[in-house]
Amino acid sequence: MHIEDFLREITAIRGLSGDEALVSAFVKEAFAPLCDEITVDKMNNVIARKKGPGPKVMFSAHLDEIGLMVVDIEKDGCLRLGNVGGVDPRILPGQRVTVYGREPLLGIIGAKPPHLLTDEDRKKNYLREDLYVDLGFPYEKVKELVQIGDQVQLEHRYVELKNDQAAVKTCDDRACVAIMYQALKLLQNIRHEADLYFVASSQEEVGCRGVMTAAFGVDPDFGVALDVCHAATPGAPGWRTHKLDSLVASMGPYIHPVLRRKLTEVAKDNNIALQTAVVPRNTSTDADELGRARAGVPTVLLELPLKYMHTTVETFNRNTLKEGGRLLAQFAAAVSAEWEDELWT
């Protein structure tokens, strides 16, 4: 499978954090084939493993996606919403959403028109208690097939943009997923020494919580995160945001500098281009949890611009996505049992 392909087809399957079993049933399908051992585990985390004698790294990209649940049906039938991870209320009127009931139920998301608003309330943003999912249904039939808690995932499209981008929903963080997808297939031809995890975590999104205890069971020697940045964008602060067309590699506290050293050492033997971004305390990425499971791992972070996060149209450039791959490819082979000298000197 080409890895955009990939990335059309997890970006539509279901998985918000808590609940994600179809995403990483898809994940284990399409890895199994190019690894010697793969498990889902208890946390829904997915594993897959290329064997080889060296030391163990560990490299982790997060499959769970943002969403919304139900916390109440108002007497017209209309669904009032909470949230699963960071939803922003202002993206969401007018979208199209799915609402898992006892069947998928398409709805729309809707609120008070401007006409009908108050001068002060004009004013204000949204907040998510403004908004409701309309399903067309009277209260009787909607009672009838969903219920409290029911979840609901935002609209799916793939859209191909010009200048080699496209935009979808979820590429936080499975445009990271089918990065080590790429990388998987790649390492097909490439010897390594080192022992591979490729984790496909859960839950990240309240709170990296599938990475602590995948990190527990795989006990890595070496870890690698990935998920996505701020790209640049009209009117964001240029220190905090990235170009769409190569990776980031962050630098930090929580980030080891010899491991990072090794990443940027790598990929520049390969031509591949690295931006550098600064985070001066916690990442609130995987990369946290990964680098403090069991008595601590070296961590680096690595890292996907992306326009428009946490919203239906994440914008990403392909052949960065691509270059991914080829660098986690290219690391993995890399890895050798001296590193670990090399870390504490």
Contents of the next structure:
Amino acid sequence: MHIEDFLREITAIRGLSGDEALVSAFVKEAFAPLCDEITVDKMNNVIARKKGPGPKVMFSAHLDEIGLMVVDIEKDGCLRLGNVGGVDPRILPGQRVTVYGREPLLGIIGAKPPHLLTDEDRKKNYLREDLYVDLGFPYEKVKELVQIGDQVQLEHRYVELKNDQAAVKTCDDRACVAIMYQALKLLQNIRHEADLYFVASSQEEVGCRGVMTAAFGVDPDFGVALDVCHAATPGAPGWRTHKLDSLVASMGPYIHPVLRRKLTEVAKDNNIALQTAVVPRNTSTDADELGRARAGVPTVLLELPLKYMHTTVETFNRNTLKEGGRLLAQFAAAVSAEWEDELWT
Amino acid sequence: MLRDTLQTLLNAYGPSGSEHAVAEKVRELLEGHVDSMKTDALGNLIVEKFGADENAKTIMVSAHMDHIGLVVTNIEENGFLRVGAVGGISPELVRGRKMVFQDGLPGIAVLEPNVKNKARQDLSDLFVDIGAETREEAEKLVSVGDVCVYAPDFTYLGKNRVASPAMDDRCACALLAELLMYADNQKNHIVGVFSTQEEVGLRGAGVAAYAIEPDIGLAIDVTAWGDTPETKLPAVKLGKGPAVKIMDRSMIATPAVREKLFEAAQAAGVIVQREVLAFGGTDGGAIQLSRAGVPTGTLSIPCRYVHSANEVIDMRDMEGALKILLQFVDLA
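Could I have the structure of this protein in the form predicted together with its partner chain, to go alongside the form predicted on its own above?
Everything in the complex follows now, all chains and molecules, and the chain you saw is the first one.
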């Protein structure tokens, strides 16, 4: 499968945090022919191992997606909503959603027409408490089909843009799962010493939970977390954003300095462009938990710049995606047992 | 009787970190009913009751013994005590309440009445009056680090309801104790954990789960309510059955365990509610993430005015919950 076809397919699959079984099954099937062992653990983490005699390296990109959950059903049949991960309520009006009730149901999130708003209302942003899903059914029918706790998934539409860009929901972080897929494909023809574990992790969006149990299970010597970061958009602060056209290697107290240097050297040797970001505290990615698993894991963070994070039009550069696969594969091939003696040199 | 067990456990002193008096009461109740009891390094009381099945799974069922309180941080010249929070205790809920220290010493929590901005009062405006007139007198009675809790105050409320401090989570301790008493020849191993330090970060249950390595985790805890005049969420009502947690801030219940709870409820003929809580957490969150992961769920008792001195539950929800638990240890 081409990396972009992988991304197109995986972003469509239901996998809200805490209920990733379907998307885990997809990843398991796609990764299986490319690795030696594959398991899905109790938290729905997919753990693909490509064996080697050397140190254990764990790569982690999360496969869960943000979405909504039914928290109450009103007497008029409206579904009130809670968050699964950080969905911004401002993007919701006008959305088409799928409610996973007793059967999948199409619904819409509307908005009060501007004609009916007061001047005061117009100045306000949408709040989640004021929004609801309209299925078109009356209360009795809704009660038959929908229960509190049912998941609500945002709309999937893959939009190919000009200049090598594309937009789709859940690039955060399935674009990075696609990068792992690409790396695994490339590694079929590259010799590697390290014992490689590619983990598509669960429940990142609700607190990096999947990676905790996966890292305990794998017990790695080195960690590489992959996640998305912000690309430049009009009005966004420059110091927090990056160019769309290359990957970012973050630095900061949660990132192992020598392992990061090794990563930048691999990039340089292979002519892969790499930007730098400074993260002064926790990274809010799998890297944080991977780094403190068991007795501690030297960990680096590799990030894919994305426009419009946590919307249904998360936008990335296709070439950056492919280069990500190449960098990951080359890094995996470069890891050697000597690295363990060089960690604080 | 569930009601007697509950009352026995409610009256024990047990702020986070000093739960041994509660553990002692539980030990007395369970003597002769279980296969083993031990206390671990964090004070968790871990109780085993073996299952009958050859392929029995180990189910860790957790209910926390600790409750919230106020810790003395400074004794002032005039004998008043300045305090900090142990767990989520708010000045607004504690103001005017009668408190009690471990040795039974009473005190009154007072929110400074003479301040300009009453809307923004916090714990620094709170003091405890133990009746001492001088620092010397107060120092003979308490030391910095001593913790006071809401004084026991059990009240019947209407036909089916009871109000008391520490209902969070002694009502669950009562359920777990009765589960261990009445489970008879059940299929699976029950490891009951009367856990410590839940209110300060799910700390006891985390280490207990690490040691036990259970196949399945289940927390029993209270949840919030949505059935008073201006409160709608969570969509959980008192007296309408225990609630099966879908998610809160600490955990998304493992779908398979959640479904087993619904099955157990159906088998027990108990109607249950579905709970989505936008805040809070339970021991379940710590159990689920233990080691390489433990499939985990939470059974909730709807409780009004959580963390106040009058936490109100409905005994019908309690009775329903016990029936579900007895089924669950057979079904899972």
